[in-house]
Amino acid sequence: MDRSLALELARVTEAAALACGRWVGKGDKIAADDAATTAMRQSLGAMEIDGTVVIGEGEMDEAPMLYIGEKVGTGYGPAVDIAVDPLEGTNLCAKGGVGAIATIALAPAGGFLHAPDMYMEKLIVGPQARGCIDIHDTPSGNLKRIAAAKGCDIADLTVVLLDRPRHDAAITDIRKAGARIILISDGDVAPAIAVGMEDSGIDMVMGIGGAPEGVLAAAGIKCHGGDMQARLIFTTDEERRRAPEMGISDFNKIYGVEDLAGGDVFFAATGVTAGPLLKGVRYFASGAETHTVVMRSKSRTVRFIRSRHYFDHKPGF
């Protein structure tokens, strides 16, 4: 695929971003997910792709804009899976909270799992404790070998997970091996990927979060070389019944990077509120200023881009 997608994303999660920024802290994260989505459908839209939304906002009758399944772009140009969450951590966004983020995937056609809106189990890490994870195992056994991998103890380690009742008996394992923990209350995509960056750290996150959030994850890990572990959590009936029609007949599979994100993949995210992994918009007299981290997994690149928008030159959101 053609490179100069990975700018064409950039420009979309810029579009969002500046779009929702505006409801940061206002408390209404009905709103700011709408701005944010209304402003990528119309960036998308003028994308020359022919895109298929595999993970979006929702079922076509349960989201207005950006559902599964909807067609986006021109039509012209290479098929593609779009996978997107156009804010993601709108209860950050609606609090003034650290690390809400805009982002966007896209992978040659059938590329991303078309994981179901359900619990998925993550276990994920940087380049340099690729191949040690194991997501049978416990937390501090996965600790002892990324610190052996990383050449440091496991008290210099650092891990991520949602602040929930469901991650208690992790977070005592966790806590008796030495490691440090950052409990966060909403977006784990955001930690996802920063863990691949050397200087954020984050050395692992886990636990059970979003399934759809969990392939947007691994489309940004599969580009800075990280590696990752999932599993989806089956909690009710309707959900083994609605598997198979998504394509997932194991129920008991272990997906790693390529089985959730494969092929020529790009993720783009741009900052909402400042966070680990970026800074969050902000704005000026004539107009804002943002934060973007753009990757493409076949060149292993990662670019950020700081940007000036002047609003004299184009919408103010």
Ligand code: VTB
Second form
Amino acid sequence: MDRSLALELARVTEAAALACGRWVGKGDKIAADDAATTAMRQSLGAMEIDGTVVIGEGEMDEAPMLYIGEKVGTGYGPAVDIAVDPLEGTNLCAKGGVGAIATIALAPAGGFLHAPDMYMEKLIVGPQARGCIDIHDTPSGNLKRIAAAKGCDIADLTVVLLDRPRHDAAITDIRKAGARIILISDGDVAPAIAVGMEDSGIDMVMGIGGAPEGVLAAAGIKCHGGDMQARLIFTTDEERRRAPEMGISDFNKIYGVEDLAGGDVFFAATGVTAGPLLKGVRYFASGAETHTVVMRSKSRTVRFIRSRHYFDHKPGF
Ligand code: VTB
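Hand over the structure of the form predicted together with this ligand; the form predicted alone is what we had up.
Up next: the whole complex, starting with the chain shown before.
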């Protein structure tokens, strides 16, 4: 696939972040999400791809745009799967919390896992701890191997989890082992991308969050050369009925990075609010500045793009 698609993706997430950046702290997560989705869809339309949204804003009947199955792009380029979350962390944006991002990933057609919008258990580490994780093991068992791989003590490691009662047992186990914990209220994609960078201060991201977010995380961590294991968590009969229709036959399958995001994968994210990896959108009299990470798994180039947007040349923001 043409490597310049990476820069195109950065434009797409920048547009989404600039659109919802105005909604930070305004308490209206729906308006923020709408603004991001509209802007993302508009800029995706200009890309020379024959794209299909496989992870999106929901099903056709519940999402007016960027719904699962929607065709995007000019229709003339390579056939690709698109995973989008125009505003990952709508609550974070509405409240001005840490780590809301606009994000998108692209894979050759068929590259991304197709799963209903359900829960997924995830265990994600950076490249130094590749090959050390086992989702069947306890958090402390995993931390022991990560510490050995990094040549440090467990007390030096930091784990990120969503702050939910379902993680109480894991939190107790991690605390007993002596590692540090960062509990986040929302948005597990941003730390899952940050964990791939050695200096992020995050060593492991784990716990149960959204499956769509899991696929985006897999695309991102693949570009860093990190590692991930995941399994789908079925909570409703509807999910058990729909999963086979989407090609899922083994409900207990442990998914690795390649199962979640196969092939030459591209990933981009722009900060909406400041987070573990990216700065948020900042406004000036003349315009705004965005901070974006864009990566490609084939070359494993990780680019940070700091962009200035002058609004007298970009009406509408
Ligand atoms: C998860 C997480 C997301 O929402 O989907 C979460 O992966 C919802 O979990 O990053 P709960 O049902 O426990 O609230 C996010 O935090 C934001 O979309």
